[in-house]
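This document opens with one chain alone, in structure tokens, the form predicted on its own.
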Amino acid sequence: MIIKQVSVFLENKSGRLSEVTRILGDAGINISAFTIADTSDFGILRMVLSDPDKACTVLKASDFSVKTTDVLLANSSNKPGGLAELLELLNAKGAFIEYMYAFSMNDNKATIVIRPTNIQKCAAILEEYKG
């Protein structure tokens, strides 16, 4: 399934992450998943949110640099080797992954957020996957 991911560029200084989460919380926006990638000067907070469009509006109003990106949600079995099976399929079919992150809400399935170079090709491959 293709969804919107919200990316926020954060200066590496104390309190910026808590400020973003407070703004989202006050706006009634739930964070379902997130990851943070950082450099020495800034970080990129990538999030799956309950209302990405509203999140962009409220964060931009607070002077944050924000953008949305299409990503894929995929399910994998939550067992040893489950992720390897999914990644081997994508690799065998020629899908290149720029980045990904995952979470599990139960013992049976893991949800993986995938940013491929070709989202339509990757989505088609994942439609066949029964992991």
Contents of the next structure:
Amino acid sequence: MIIKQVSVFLENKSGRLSEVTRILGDAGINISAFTIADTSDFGILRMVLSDPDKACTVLKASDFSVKTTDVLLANSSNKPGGLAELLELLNAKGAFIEYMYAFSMNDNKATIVIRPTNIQKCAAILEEYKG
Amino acid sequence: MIWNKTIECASRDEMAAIQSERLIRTVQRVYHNIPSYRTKMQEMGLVPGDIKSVEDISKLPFTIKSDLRDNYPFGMFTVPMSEIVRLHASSGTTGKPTVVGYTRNDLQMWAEVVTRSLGMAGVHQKDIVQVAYGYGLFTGGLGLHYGTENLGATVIPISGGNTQKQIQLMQDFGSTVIACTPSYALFLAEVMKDMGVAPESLKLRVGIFGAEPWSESMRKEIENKLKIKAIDIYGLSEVVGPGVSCECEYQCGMHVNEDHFIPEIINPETLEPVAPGEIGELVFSTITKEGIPILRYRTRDLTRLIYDKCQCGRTLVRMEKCMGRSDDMLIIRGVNVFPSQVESVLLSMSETEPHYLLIVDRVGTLDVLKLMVEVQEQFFSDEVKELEALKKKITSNIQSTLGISVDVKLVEPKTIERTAGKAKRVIDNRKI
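What about the form predicted together with its partner chain, after the form predicted on its own?
Let us now look at the entire complex, which starts with that chain.
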């Protein structure tokens, strides 16, 4: 499934992350998953949200640099080697992953967020995959 | 040593007579040869005959850096190119440099004023002068070079950089004089320490420092660390280069070679001359230059003039160390930097107006330039590697435009303080 991820540019200084989460919380937006890509002087906060469009509006209103990116939600089985199996499939079919992070887990399934170089190609591969 | 006693110790009346005669000739020459000056004078209802003495100088139009840029490259030259024997250039505000041309006589005059400056600094024929200013389009290296030869001292044309070799030659050749920027002098002292070279073991006794602002406390530091007398020399390529003025051994202001360059101090707001002794913007008119004579050039340097006779015996007017600028130009490691240059680089990389802040610091002895750029929508990417690439691109574009390295930091939108809608562009933290 293709969903909209929201990315926010953050400087490495204290209080910025909590500010973003407070703005989203006050706007009634739920964070389902997130990750931070950090470098020595800045970071990119990437989030899967209950209402990405509204999140963009409220964050921009507070002067944050915000961008939405299409990402894939993929399921793998929640057992040793589950993720390896999924990645081996993508690799074998020539799908390249820019970045990925964990979304949720239950007894049988683990859901992960994938940002591939070619999203349509990757989505087609995953359609066949049941995890 | 006073190189040219007749001029350097002339009475005020004698100097005024020389200046008047030369100014009148210069005004006639530029009026008839440079269309931009003629137009300016006509607009003011001035004809060359209105300038009867140096007293009339304030009637003349000003020249600013952009006049040179607008007439790039050779539009302000008053002689055909066949008479120009040398070109120099300094960095301009929008990438185009400011070009100046010298005739054979101009080079002779320049060598003369540098020789006088060396004399003021206490340099004599037996000295060995290591010229560590850059040789090239910059006027520092070649300016000091020919002045030293004209004096009859020995010149070591080593140019800038190559610090260990500089120190080695000081040891091997027994250099007695070093000419470079004051910040490089401090850097030399540091490297000497690292190399275990005691300044007392060298023959250095005088340093001639210019091309960037420096304070009395920096002078003391240089004098202590290198065990030399540190002399301030002033110049700018639009006027001639180094040698426009220089301190004597009493270090109480720089004697202006005013038989070639008439200084004035104006109020940068009203453009009117200030009362004698008051601080204002320094303005120069060249009165002997042939290649590119210039009337009332606004240097943007703030200082004051002292007309009292100096203890050294010279009567040449003195200008105090420059106390700042009336524009936003920064001098970093001897390089002129205008915030507008940074702005044009950033603008060329994005569609919308960039928000940025330049921060200058002095770390140890070296000036460092930091550039904060707000990551607005147009710059923001979800990919770290793209943001890193953006940072790299800004760094290299700025570096190739300004000619100095810059440390770029990407910051969040609206981080840079805005006052009355207009962002502050420069923070200079250097304690000069």
